[in-house]
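Just one chain follows, in the form predicted on its own, and it is written as C-alpha cells.
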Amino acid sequence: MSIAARSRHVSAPLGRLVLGRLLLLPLLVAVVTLVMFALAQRTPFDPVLAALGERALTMDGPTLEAMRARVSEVGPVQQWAAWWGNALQGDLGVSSSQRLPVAAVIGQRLPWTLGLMSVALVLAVVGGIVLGGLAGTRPGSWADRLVGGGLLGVQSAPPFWLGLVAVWVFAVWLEWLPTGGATAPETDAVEAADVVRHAVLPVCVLALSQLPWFGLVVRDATRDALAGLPVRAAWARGIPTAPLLRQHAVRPALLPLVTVLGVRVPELITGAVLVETVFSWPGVASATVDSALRLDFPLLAALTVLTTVIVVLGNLAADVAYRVIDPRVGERDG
C-alpha cells in the first residue's frame, strides 16, 4: 500500500470519530450543566445567604425568607435554560465569589491551570517511561523491584498528602522553596524566575501523583512485549539490544501508554484542584472550590463547562493518538 493510500485509509476512521466526538460535546456538556443546576435544586445550604454574604446580616427576616421564596420559585430546568441563553450571547454572569465577572474570573485564572497541568502531565509522562522502561527492561532486578516498589508506594498516595510533605520538607524544614502561591507577596509585577520558583512545589507533587500510573504501565507492558516471541527471535538472530529494545519494547509500550494519557485528564483535572488548595495556587481549579463551598452557581456553571470539554477533548486526543500509533485500532472500530 503507497504512502498516499495508507494515509487516506487511516485518515478517514480518525474523521468520523473526531466528527462524531464533536457532534456529541455540546449534547454532553448540556446534560452535565442541567445535572448541576438539579444538583443546586437540592442543596442542603441557603443559596441567599451564600450569594449575600455579610450584608445578610444587615437584612430582617422577612426580607430574606421573600428572597428565598422567590429563589425557590425557579427550578432547575429555567435557572439552567435562563444561563444558557445569556452564555450563548456571551454574557457568562458575575461571580459571587469573586466579585468579577465569570469570564474574567476564568481568563485571569486558566493560563495559570494550563500551565500547572502541562509542565506536570510532560514530567509525568518522561519520568513514567523513562523508570518503567528501566524496571520493564530487567525484570526481577534491584532496579525493577526499588522502581515497582516506589511507584506503588507513590499511587497509594493522595496528591495533598504528598503536597502537605513537599511543604514541610522544602518549604518549612529546609526553607529551600516558598510554601504557596505563584509570586512574591511582597512584588506586584509578575517575573518569570519569581513564578518558576514558586512553581516548582505544586508542579513536581501534581507530576508526582500521576507518575505511577504512566510508569507501571510502561513496566509492564515492555515485560510482556520483551517475553514476546518475536523478541526471543531477535535474540536468537542476534540483534544488537539497543534497536531491539527500540523496535520491540517502546513502540508496543506507547499504546497502554496513550490510553491511560486518556483516562487519565479527568485525574489530572482533580489532582489539579487539591494541588492547588494546598499551595494557594491562583488556577481554575482553586476556584472551582471556592465557588462550590459559596454556591457561586454562574462561575459553577462555567467552570463545569470548561471541565468537561476539557475532559472531552483529551480523551480525544488520546484516541486519535491511539489510532495514528496503530491504524489496526480504527479498522477493528469501524
Given for the second form:
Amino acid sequence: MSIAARSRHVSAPLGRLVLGRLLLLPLLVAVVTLVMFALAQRTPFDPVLAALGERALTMDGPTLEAMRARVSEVGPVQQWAAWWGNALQGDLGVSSSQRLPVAAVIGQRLPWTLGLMSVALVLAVVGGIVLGGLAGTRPGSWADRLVGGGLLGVQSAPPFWLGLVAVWVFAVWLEWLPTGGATAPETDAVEAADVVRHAVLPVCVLALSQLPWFGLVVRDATRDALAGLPVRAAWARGIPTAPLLRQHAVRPALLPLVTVLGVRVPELITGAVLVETVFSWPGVASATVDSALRLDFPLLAALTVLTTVIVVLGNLAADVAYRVIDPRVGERDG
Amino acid sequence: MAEPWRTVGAERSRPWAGTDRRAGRRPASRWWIALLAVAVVVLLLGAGAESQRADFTRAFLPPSAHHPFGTDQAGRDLLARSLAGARVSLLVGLVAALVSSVVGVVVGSLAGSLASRAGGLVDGALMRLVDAVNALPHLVLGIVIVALLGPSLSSVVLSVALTHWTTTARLVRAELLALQGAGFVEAAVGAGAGRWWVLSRHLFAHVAGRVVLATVLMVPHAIMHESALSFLGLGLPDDQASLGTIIEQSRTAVLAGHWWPAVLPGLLLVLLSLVVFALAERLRPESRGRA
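Coords for the form predicted in complex with the partner chain, given the form predicted on its own:
Starting with the chain above, the whole complex follows.
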C-alpha cells in the first residue's frame, strides 16, 4: 500500500478518534474540577483561611466567622462556576503558598518539569530499546536473565527510594553531584553547566524508574516476534542474522512501545512528582505537593487541570501514532 | 473503542512472564512461596512494642548483629520499625485492593450484563467513566483527595480505591461479554435457567478466579501508591507509620550520610511487592490467552 493510500485508509477513523477525545477533554476537566470543589467543601479545608493566607492571623474571630458564613452560602457549583469564569479569562487566582499569581507560578515552573520529563523519557526509551532488544534477541541467555531480573527489581522499587539511594551514593558518599535544587544556592544566575550538573541525578533517576516498562515490553515483543513464522521463513530464505533481527524482531517490537509511551504518561507524571520532591527540583510537580500540603487551592486546581490535559493529549498522541504506524488497529474499532 | 494497551496491561500485570517461558516452568516459584510464608509469619508476629522504644543515646547506630537495620534518629530499632511499617503498608494495600475490586466488580458486571440492553447506553456511559478515570494521573488525583479530606488511613485507602478499580471493571465486563455466547451458558438458558441463575451459577463463578487474581495484583500497586503518598507527607499519621513514612523521615538522615534508615526499609518494600507478584503468578491460570 502506498503512503497516500495508507493515510486515506487511516484518516476517517483517526479523525473521529481525535475529535472524540478532544470533545471529551473539556467534559473531563469540568467534571474533575467539580469533584475537587465538592471535596473542598469538606473539612478540614477552610476556604476562607486558604484564601486569606497569613492575613487571617491578624483578623478577629467574628470577622472570620462572618466571612465563613458568607462563603458557605455559596455552594460548590457556584464556586466552581466562578473559578471557571475567571480561568477562561486568564485569571487562575493567586497562589497562597507561592505568593504569586497561579499563572506566573506555572509559567516559571513548567519549563523545569518539561525539561526533566522529556530528557528522562528519551533516555528511558533509548535504554529500553537497547536493553530490551539485547535481551529479547537472546532469549534464555545470561544477558536476558540479567536484564529481565534487573528490570523487574527496578520496577518494584518506588522512584522516591531510587532517588534517595542515588542521593546517598552520588551526592553524599562519592560527592560527585549536588544533593538537590536546580542551581547553586549561592547565586541567582542560571548557568547551563550548573543546571546540567544539578539535573544529572533527577533525570537519571526518573529515566531509571520508567525504564522497566519500556525494556520489558520491547524484550517480550522481540521474543514473540522471533518465535513467529516470518522469522522462520526469513531464516529459511537464508537472510543473515543481523538484518533478520533488525527487520523482523526489533521493528515489530517498537510498535507496542508506542502504546506504552502513551499509557505511561500518568506514570511519568507520578515519577516526576516524586523525583522533584526528592531533589527539590523547582518544577510544577513539586509545586503540586506543596500546594496540597499547604491547602493552596487555586494552585492545586490549576495544576490538576494541567496534568489532566497533558495525560489526555499524551494518550491521544500515542493512539494516533499507533494507528498511523499500524493501520490495522483502526479497523477493529474506528 | 479497542484497547491496544490491553497487551500492555497484560505485560504489566505479569512481570514474571517470559523469565523462563521457553522451559515452561515458573522461575524458582517454590523459593518465592517459602519466602512469602516466612515474610507473612514475621509480619504477623512482628515486633510491636520494640518498634516504638526510643533511646536517644543510641541514635543512628549503623546496622549490626544487635540491630540488623541499625537505629533511627530516635534510637528506635529500624528492623522492628520497618516490620511494623510493612504490616501497616500490607494492611492498607489489602484493604484498598479489596475496596477497589468491589467497585470494579459492581461497575463491570453492571456494564457487562446491561451491554445488550437499552442500546448499550448504560454500558457505554460506564465505559467512558472507566476511560475518564484512566485518563487521570493517579498520584495527582490521590494527592488531591488526601489533601482535601485530610491525611488519615481511610482517605489513603479511598484515594487508592477510587483510582484503581478500572482494571477489574474492564476485566469483569469483558469476561461477562465473552461468556454470554459460551456453549454452557446457552445450554443453561435452553434448559430453562433464569437470568439470575445463569449470572450467579455460571458467569460470576467463572469470573471469580480472575477477580481474585486482579485483587492480589492490585496489592503491590496499592502499597506503592500508599508509600508514595506517605513519602510526600500526605499519607498516614506518624503513629501508624508505614514503610513510606519511615523512608520519608529518613531524608535528612541520608544527607548526613546515614544511609540505612532509607535504604533498608526501601529494600523491604521492594521485597514485599516482589513477593506479592510472585504469589499472584502462582494463582494465574496456565494459559497465555487472556480476556
